[in-house]
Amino acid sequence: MISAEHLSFSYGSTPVIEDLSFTLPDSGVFRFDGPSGCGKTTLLRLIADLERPNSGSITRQPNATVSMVFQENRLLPWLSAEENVAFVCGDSLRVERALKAVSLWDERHKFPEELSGGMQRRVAIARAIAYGGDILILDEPFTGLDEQLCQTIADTIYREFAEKLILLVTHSEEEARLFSPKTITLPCPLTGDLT
């Protein structure tokens, strides 16, 4: 379970989240929806413990692990596709399965600069799949990918993260439908009780 109590966060003097409270269960697929700039990515970063709130608290189950696909691919340019995925997962079979799931096993020895933008995106997704975890956070995960590939990858994510918690942000209704999520419409600014 993830629980936020009176959560507030600002960038400098600009408030992004003010007195926000919510509770999410241990499993299921939830989409945070709202206008651009309302703080969806900031909220995901707070959940992932990549940002600290100015006040209030956000808690997860003890020892819960988080895997995240960021808006940016964040690949290490000096590592091959296979090595980028292996960087978070020492299990060679999991690495192979993850790269095959995104149809990149044949490109595994290529470096990021040798891959198209869509291929780099798929490496970032494969890295999250290989890492696993209790919570998967997807921030605009399918940017630059074609519809058929999105469906295949979504199916893989469903299998790999069955009975886990998946949090999704996407502006694409087509992508959202791949996951059949429960949608949480966020107020702008982010404030109040979402539960």
Second form
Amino acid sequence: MISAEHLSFSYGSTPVIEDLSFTLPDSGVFRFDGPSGCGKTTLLRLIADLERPNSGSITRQPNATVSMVFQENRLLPWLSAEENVAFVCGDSLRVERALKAVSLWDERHKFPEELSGGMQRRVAIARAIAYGGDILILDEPFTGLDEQLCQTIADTIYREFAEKLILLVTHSEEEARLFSPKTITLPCPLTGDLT
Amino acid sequence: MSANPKLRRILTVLGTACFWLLVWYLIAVLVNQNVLIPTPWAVLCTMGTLVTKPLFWQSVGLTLLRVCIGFAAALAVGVLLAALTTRFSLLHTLFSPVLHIIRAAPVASFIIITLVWIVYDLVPAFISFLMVLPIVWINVSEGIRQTDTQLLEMASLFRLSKAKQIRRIYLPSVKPFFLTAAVNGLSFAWKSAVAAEVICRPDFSIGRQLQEAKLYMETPQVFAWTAVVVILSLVLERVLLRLTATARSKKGGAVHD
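Form predicted in complex with its partner chain, following the form predicted alone:
Next comes the full complex, and the chain you just saw is listed first.
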């Protein structure tokens, strides 16, 4: 379970989140929805422990691991597609399965600069799938991918993270539909008790 | 019709060299004093004589050794200092003035000061080290600072060890900066080591031979030894450029670690 209590966060002197509280269960698919710039990505970063709140607290299950598809691909340019996935996962079978799930097994030896934008996105998704974890955070995961492939990848994610917690941020309704998430509509500014 | 680019480059280099040799020759003929400016031919003949003597090879070998020791030490210490000063701001504050002093003070001052402190034989290698150190330090520090923070953040999210982050993210990011520092630093290593040898005059050194040739007014020898320094510097630079080109083209390592 993720529990946030009286969470506040600001970038410099600009407050983004003020006195926000919510709880999330250990499993299920949740989509954070809200207008652009209301702090959805910041909220995901706080959940992923990539940012520290200015006040309040956010607690996760002890030792819970987080996997994430960032808004940017964040691939190592000097590693091939396969090496990028293997970078976070030592299990070669999982690496192979993840790359096959995103239809990139045949391109596994190519470096990011040799892959199209969509292919690079798929490597980033494969990396998150291969890593596994208790919580999967997807920040605009399918940008630049075709619908058919999105469905296949979403099915894999569903299967791999069946009993886990998936948190999704997307502006695309089609993309959201692939996951049939429970939508949490965020107020702008981000404040109050969401539960 | 366009000529082979490689052939054209060779012809351009040869043409330029011939032009300047001709200029040199004409000046030497006009001045007509071997002690002021010898002809290219006289210098070539002197070089021909020098290479037949064991002293030449001993001097070249030991100067090369001093340069290599100073250069290698500067690479190692420069990388270490860059890693420490980018990690700990206190160390950066402490070491920054040292860096500025090394860069601003004339090399001759350092040679004379270190001559007071350490055995004269070791001064050229030390001076070489001292002159290359800031180049490596600054470049590698810049490489560390420019390492993509998004990649580091990704690595920390996926709970990758610090050792793996260093091996897979920091080292490849810093590599181009390190190679640039190495190529730029090599010529500094040469020039400063020979300058130190001229002042310290250690046995078997190019600097000593240069100084002695000057003392005995053997100007063709001064020119010949200078030419040797230039040729060796160019050869070493070419070798290093070739090595760095190979290193630059290499991508990442093993698939699973």
